[in-house]
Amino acid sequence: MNTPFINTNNQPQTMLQNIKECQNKTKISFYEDSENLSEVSKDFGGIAIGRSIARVYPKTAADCRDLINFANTHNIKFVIRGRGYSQGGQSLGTGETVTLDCSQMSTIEPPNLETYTVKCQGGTDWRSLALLTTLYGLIPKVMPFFPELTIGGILSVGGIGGNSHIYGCTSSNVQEIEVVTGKGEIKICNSHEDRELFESTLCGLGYCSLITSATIDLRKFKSNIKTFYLIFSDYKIWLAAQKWFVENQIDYLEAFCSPTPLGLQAKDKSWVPLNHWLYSLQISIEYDEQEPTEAILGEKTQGGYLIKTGVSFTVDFLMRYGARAQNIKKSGSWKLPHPWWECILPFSTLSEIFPQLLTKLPIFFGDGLTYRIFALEDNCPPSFMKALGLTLGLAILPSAVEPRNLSRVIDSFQKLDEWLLPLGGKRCLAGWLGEMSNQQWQQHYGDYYQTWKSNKKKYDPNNVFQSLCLKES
């Protein structure tokens, strides 16, 4: 890490003096060198550009409390950052903020084998957590798809895994959290004690409190997983199969669809691509000794083609999307923009509009459309917006987009939002959001909006926590 220093980078002298005084009082170093500030000027999405005037690395909840207490009396603003994997500026500064980098808060305690829980700091990544708990025969109930994300980051946006149709979002499976509020108070909260703070922090985007540690629900797992891959040419059969697998609580379920180019066709006096869409399912089942056969799929192979089955270890399976990230890095695409768009829709709505949806997706998205099942149970925190009953998560996750195509991608996302949000769609707050106005936040939260706003005033009255994503709220 670079040596901390205070420079004169054209920031107001009062702000520089406040930062220096905070550093002297708390004994926590602030960093203002170009390397540190350049790293926190961008996130994984590569769309938004932020700016912070300094970067600070707390290691404990007490560090965070001391920093935030000083900020309240000296007008310092913080943006919370884990590893910066947001896609829409959620972890980026507004130009007058200090980046509160939680990446060094990564201590994990041994799991509690009686309660099936594990306590860890908010900067811990899910890979490290799972690798430790598996030594005790336990894994998190819902592992997010990308294991390099941090505990605090995922819990602040919701978190989805391949078994969310059984256990809900990741934030549904937390027994307790330790937070530091915007008022500088360390609080231990759960569903019984300080419930309002507990519920407003989970899926809360760091709007009014910072997650410093969490007690995560664990479960026993079986040693192996067998995966079946089905492909369909009829989307109606594909959708019906998903619904059946959800209702029968198959262990893990993911669904995808992608275009197969057939050539060009004449349309509106021009030539446009002609594509045939294919629809696939990935069904995975844990087992110890008796390996599952395709009989477990019931009649759902009818109308579909079973192209492959595979067997792997459960732990390896949970980390599978880490391999995708490594491939993106090897290809050189890691540093290119990653505009990831996610929307949560009622199953009935998506079933009705799906043919129209396919016509609105431009081919240059690369990976096509990734389509995932979200929670069937209504056990998500109240700030996680979803419809009642079976809801499906729709995600477009291109490996990378060339900068010359970025404006076209964003324009497509905006048009999808304009169409789907009035139909009951809800954004997944981890992805691209665009420049959200107060009106758009109100549309997103609906009846919860006033609670969301009042919690901000209650727990962060001086607006200490800010980000590019929340600057208008």
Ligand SMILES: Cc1cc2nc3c(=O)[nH]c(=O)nc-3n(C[C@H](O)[C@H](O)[C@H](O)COP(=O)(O)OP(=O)(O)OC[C@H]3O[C@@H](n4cnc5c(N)ncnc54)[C@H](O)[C@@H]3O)c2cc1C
Second form
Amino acid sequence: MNTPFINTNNQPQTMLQNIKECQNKTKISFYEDSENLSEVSKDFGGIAIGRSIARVYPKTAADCRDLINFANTHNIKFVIRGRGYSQGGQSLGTGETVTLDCSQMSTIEPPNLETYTVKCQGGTDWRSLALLTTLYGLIPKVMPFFPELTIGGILSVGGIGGNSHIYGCTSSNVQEIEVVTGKGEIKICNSHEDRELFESTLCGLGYCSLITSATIDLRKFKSNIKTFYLIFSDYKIWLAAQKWFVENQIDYLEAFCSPTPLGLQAKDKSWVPLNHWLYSLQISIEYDEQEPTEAILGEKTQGGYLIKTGVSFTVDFLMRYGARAQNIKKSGSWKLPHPWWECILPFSTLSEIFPQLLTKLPIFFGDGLTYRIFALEDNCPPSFMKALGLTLGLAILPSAVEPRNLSRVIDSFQKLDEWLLPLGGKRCLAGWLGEMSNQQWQQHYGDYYQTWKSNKKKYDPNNVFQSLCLKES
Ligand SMILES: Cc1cc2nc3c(=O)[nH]c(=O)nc-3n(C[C@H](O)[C@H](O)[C@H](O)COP(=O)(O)OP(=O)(O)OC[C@H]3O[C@@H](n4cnc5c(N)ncnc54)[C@H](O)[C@@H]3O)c2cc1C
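Show the form predicted in complex with the named molecule, please, the one above being the form predicted alone.
Full assembly next; the chain just shown is listed first.
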């Protein structure tokens, strides 16, 4: 780690003086060297560029409380950062913020084997958490696909995993959280005590409060996984099969669609690419001894082709998207822009518009994981926006986009937003959001908007928590 904050850049003297004073008073080091600051000027999206005047690494809830208390009386603003995997400036500074980096808050307690829960600090990553709990025969109820994300980061955006159709989003599977509010109070909250704070923190984008620790639900698991890889040429059969697997609570479900190039076709006095869409499903089932057979797929998959099956250990399966990240890193595209976009729609709406939707999706994205469909249970916290009943999310997750293509991609996302949001679509808040106006936040939160605004006033009256994505004046 570099040397603590000692000198100035071009910030107003009072701001720097306040930070120095805060460092002296709290005995917590602030860093303002270029390595620390350039790292936090970017997120995984690589589209928005933020700026923080310093970076601080608290280790405990008491550290966070001391920092935030001081901030309240000395006009210091913080942006909370897990690992910066969000893609729209959610973890980036406004130019006047200090990055409150949670990475050194990563202690995990042994799981409670009576309540099937585990308590850990907010900067813990899901991989470390799951590797510990598996030693006790337990895993988090909903693991996000990518295990390197932090507990606080995931709980602040919702969190989707391969079994969210059974258990809902990750934030629905938390017993309790310890937070430090924007007022600088340490509070323990759950669905009975301080429920309002609990609900405004979960999926809250670090807007009102900082998650210093969380008690996460666990479940028993079987040691092996069998995966069936299916492909469909008819989207109606593919969607009906998804619905059937959701209703029958199959252990893990993943769905993709991808354009297959057929060549060029003559159109309007020119030659343009002709693509045919194919649709796939991955159905995975946990088992101990008796390996599941094809019979488990049921009649609903008739019309699809079983391409392959595979077996793995459950623990390896839970970490599988870590391998995808390694491959993207090797290809050099990790550092390129990733304009990721997700939208959650009622199943009926998505089924209705699906053929039209395919004509609007950009087709130059690359690997087959680009267009993912995920299903979600109803029990998400109130700040996680979704319609009731069976909902599907459409996710566009390119492994990277060349900078020269970025404006074209963003343009196509804006058009998708303009079309799908009035149809009741809700964006997942971890992705690229563009510059959201008050009106767009209002449209996103609907009836919950006033609660969202009043919670900010109540728990963070001095706007201590800010980000590029959520600026307050
Ligand atoms: C490769 C990759 C795979 C992904 N896979 C999934 C997935 O499987 N499922 C899924 O749901 N999402 C996924 N995401 C999307 C999303 O970006 C992350 O869910 C989320 O941003 C968490 O990442 P992070 O821990 O780095 O948090 P950050 O990006 O650093 O922060 C996200 C938001 O949470 C706030 N925050 C962070 N920590 C805290 C805290 N302790 N207290 C309060 N607020 C906090 C930040 O201020 C910010 O608003 C993925 C993203 C990438 C890049």
